[in-house]
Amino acid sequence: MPNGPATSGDHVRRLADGNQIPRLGLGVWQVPDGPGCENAVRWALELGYRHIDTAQAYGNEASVGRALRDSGVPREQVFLTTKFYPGRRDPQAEVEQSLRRLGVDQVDLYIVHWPQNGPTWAWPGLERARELGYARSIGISNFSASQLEQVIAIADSPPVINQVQFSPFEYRRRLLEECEGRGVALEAYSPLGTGRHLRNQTVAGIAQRASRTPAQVLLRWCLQRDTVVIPKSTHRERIEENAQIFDFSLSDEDLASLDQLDRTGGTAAARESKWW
């Protein structure tokens, strides 16, 4: 795969390796192994994504590995993601154990879930994961920007995402522009504060308007905020929902009044408190 799965336009976004990733993802956090999991990732790749993302915390990569492999869709055609779980000690052991778990030779993104124990220990593991082609690309998540700029530091290969809570909601701008600057990609999960978000007012407001969902809006926001997007869903109808966010822009009032729903000041942070 030298340049990642084979997509048009507006629909990828290149990265500073050179790779390129879809714009638009699946998300499958907190969906448990088993059924549920395989449709929802079989689902997605019958309705033509071509982006999953799983971790290893979220103990269903088995699951993705399976709907992945009868999907029918050429694995060369899927940008896939892991993430390492820093609660455990070695990068590069975990991915072989995640690669056995999902059935592939590779990974086309490796990012450390969060920075649990400091921001820079896991990174050297890897890079060596990048060097023995575990993985394609690698990256962070839950990384603030001066956490950015330490792995920068110390880092041979510099991460080229880092995936973070992202909505008008939590509009990271500083951290978005901190990201920016570096040649960093920023990647946003929860677009929909699982679920919350689509019941706001303005939002709700906007998507009538513009004859789409609440959920489209917020996913559009993102896009034209120049972030990959990747929301959760186990319901086909939602899932094929979220797709259809390419066809449509938002006018440049219906992103202020988005905006100005942010609840984080701007923030550079990744996170408002952190669970490890």
Second form
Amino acid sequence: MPNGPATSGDHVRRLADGNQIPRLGLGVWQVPDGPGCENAVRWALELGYRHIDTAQAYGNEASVGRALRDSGVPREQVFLTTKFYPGRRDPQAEVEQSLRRLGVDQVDLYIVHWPQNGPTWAWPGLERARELGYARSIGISNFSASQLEQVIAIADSPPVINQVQFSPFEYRRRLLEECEGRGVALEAYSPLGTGRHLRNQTVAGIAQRASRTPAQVLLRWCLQRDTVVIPKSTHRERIEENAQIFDFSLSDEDLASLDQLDRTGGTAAARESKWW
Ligand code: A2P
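To test you: the structure above is the form predicted alone. What is the structure of the form predicted together with adenosine-2'-5'-diphosphate?
Once more the chain from above appears, this time first in line as the rest of the complex follows.
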């Protein structure tokens, strides 16, 4: 598909471990296990997405796996992420359960979902999961720059991704810089502010001038800020709309206006509040 996501050129990013990740993925946070999740994942794959992001804590890995099989898209063409739920103790045992639920031999990316009980204790288990071939790449999520540094200090195999809440309104500029400086790709979750940012006037004005939608503007900003982005939707037309972001560019002026929406002060932190 010419304008949608694909698996080469601009559409992928090479990670520090040599593996490649599609810059756009479908996120399925808050999508209940069952037909809604299966449809969303199957539609995304039909529409050309080759990257799906789930987690043990979402409770929908079985649906993701079923949709992947039903889609007929070969397993090796899809980048599949799951996340270690840090309320549990053993990342290796938990990824074995994830693989069983997903119905696959390996995930492409396994990440620590949040730094509960400290940033470093789970990391050796993630490394073990990679050595055993359960995950091709390993990373973290919701880690600040200093927590990332602590992981790197004890790692044999450092994280290649930090997945955090990121959008023009949460433009964590210092965190992005610290990640890039350490060879860690930043992955943006909630790029639409779980829908809230779509109503912003600045975003709407830029969208109107560009003959695009607010969602496309927010997602394109993420691409132009060098992040990997995983919008969530359970509607086929929105999943399609969210993929049409590789055939236009925001001007420097529009990027600068969007940058000014930041409410984090360009923080190096990953969260303003914690749920753990
Ligand atoms: P729905 O799943 O009902 O389509 P985020 O990715 O920041 O978490 O945002 C997800 C939220 O934004 C969901 O509520 C989703 O609704 C909504 N959403 C996703 N894509 C679009 C779009 N293109 N237009 C309008 N709303 C969207």
